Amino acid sequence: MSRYLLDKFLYTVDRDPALVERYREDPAGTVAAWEAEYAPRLLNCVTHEATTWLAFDDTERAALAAHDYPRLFELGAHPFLTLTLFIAMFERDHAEPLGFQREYAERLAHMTLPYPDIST
């Protein structure tokens, strides 16, 4: 398991409007393509610098493919990164202001202190 890679996925997808839409429409395909293309990249480095050891495990891949942000939180993904990405994808589906944020809070209401470790 790699909290770093989960956070890297959430961070990089959220900053690319085309990836946000792709992830909304085809989550499993986007996760697979991102893992192959983006996961090896070292952020803020020259393009030829890459790593070969990072990969999602099956649990992480399934949570990302299912848009299961409560499970991502349980796995240690940073809650700010999940919230901002999922707002970008799903706020438009709610008629009321802050509708998605309320749904997010309700779906995470079962979590109690201490929260999962989100350090990377």
Contents of the next structure:
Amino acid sequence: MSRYLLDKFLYTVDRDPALVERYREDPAGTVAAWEAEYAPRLLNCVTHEATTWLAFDDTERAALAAHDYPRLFELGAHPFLTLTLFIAMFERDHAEPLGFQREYAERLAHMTLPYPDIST
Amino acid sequence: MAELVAVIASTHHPFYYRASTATGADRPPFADEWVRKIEAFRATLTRARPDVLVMVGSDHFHQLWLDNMPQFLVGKAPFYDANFYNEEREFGLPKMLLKGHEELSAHVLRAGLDAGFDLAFSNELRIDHSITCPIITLRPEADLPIVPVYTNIFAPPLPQPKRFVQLGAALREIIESWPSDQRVAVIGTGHLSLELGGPRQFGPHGPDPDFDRRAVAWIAGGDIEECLAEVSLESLHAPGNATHGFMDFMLMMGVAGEGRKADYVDTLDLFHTMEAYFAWYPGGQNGEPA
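Having gone through the form predicted on its own, I am curious about the other one (the form predicted in complex with its partner chain); can you provide its structure?
First the chain shown before, then all remaining chains and molecules of the complex.
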């Protein structure tokens, strides 16, 4: 299990407009391509200084591939990263201001304190 | 020596810029009251006539990332570009360029290290809305040089609340020992109760109005000891999952000093959060010598 890699996915996709659109349109394909191409990148180093050991487990890969943000919350992905990226992808589909944000809260309504650990 | 002319603490709400500039049907019903409160708050800084601003905030996973995460970081650069693509996308925040004050940055770093704070530094820092929101609300001309101070309230493990207070107290001593005739204001932003990405987000009020009332009373009264007795890294999960941002308010209480009542207090109950605005004048009321 790698909360860190979940967060790295959310972080690197959120900051790249092309990746945001690609993940919205083709979640499973984007997750697979990202895990092969982006997951090993050490962000402040040249490409060949890649990290060799990072991988999602099946649960994490499935949650990302299904856009299942309640599951990402349960897995301890950083809630700010998840929220920001999913707003970028889906706020546009809601006519009401904050409509997506409120639906998001509703879909997490089963979560009670203490919330899942987000430490990495 | 330099003079600490104002200590200013507030929430930072990234929607203010868009709400305050919206017109017609796009302008939210609470915008006019919000703008009135912000303009009154802005006057608390203006009347102190600062030359340089020390800006306390927290990067929201923009430049600082989990492969190399500092707990406390001071910017030391001649300029700071500001706001990121995802802040433009979500909040409509503009790109900005702020001047830095490298001499004061160097002094804060040297004196902070010598005082026992192992401060990280950055010579190329792009700052985010935790610092640009208070520039937009308090100094929209963005004409004064800044020294950014970033804290980690975001990526556990976090420093203890007491450490934020201690750093605030040290910052005050460091500024007051700076051999300069400059007038310095310290501006810090954080949060009261706040939930982001959880079931209590974006409600009609902040997620924990009772915490907000107590927090405003601690800050307004300078009740550092009482606040430290009631607040821990564990307890801050209860009011909302992003409430650790309250520790930036605790840092500002440390700058103002134990028992030092705020000279200006205002709040605004908004959807999603309680906004709160505080100012202290260490040298006397209204920024004039006591």
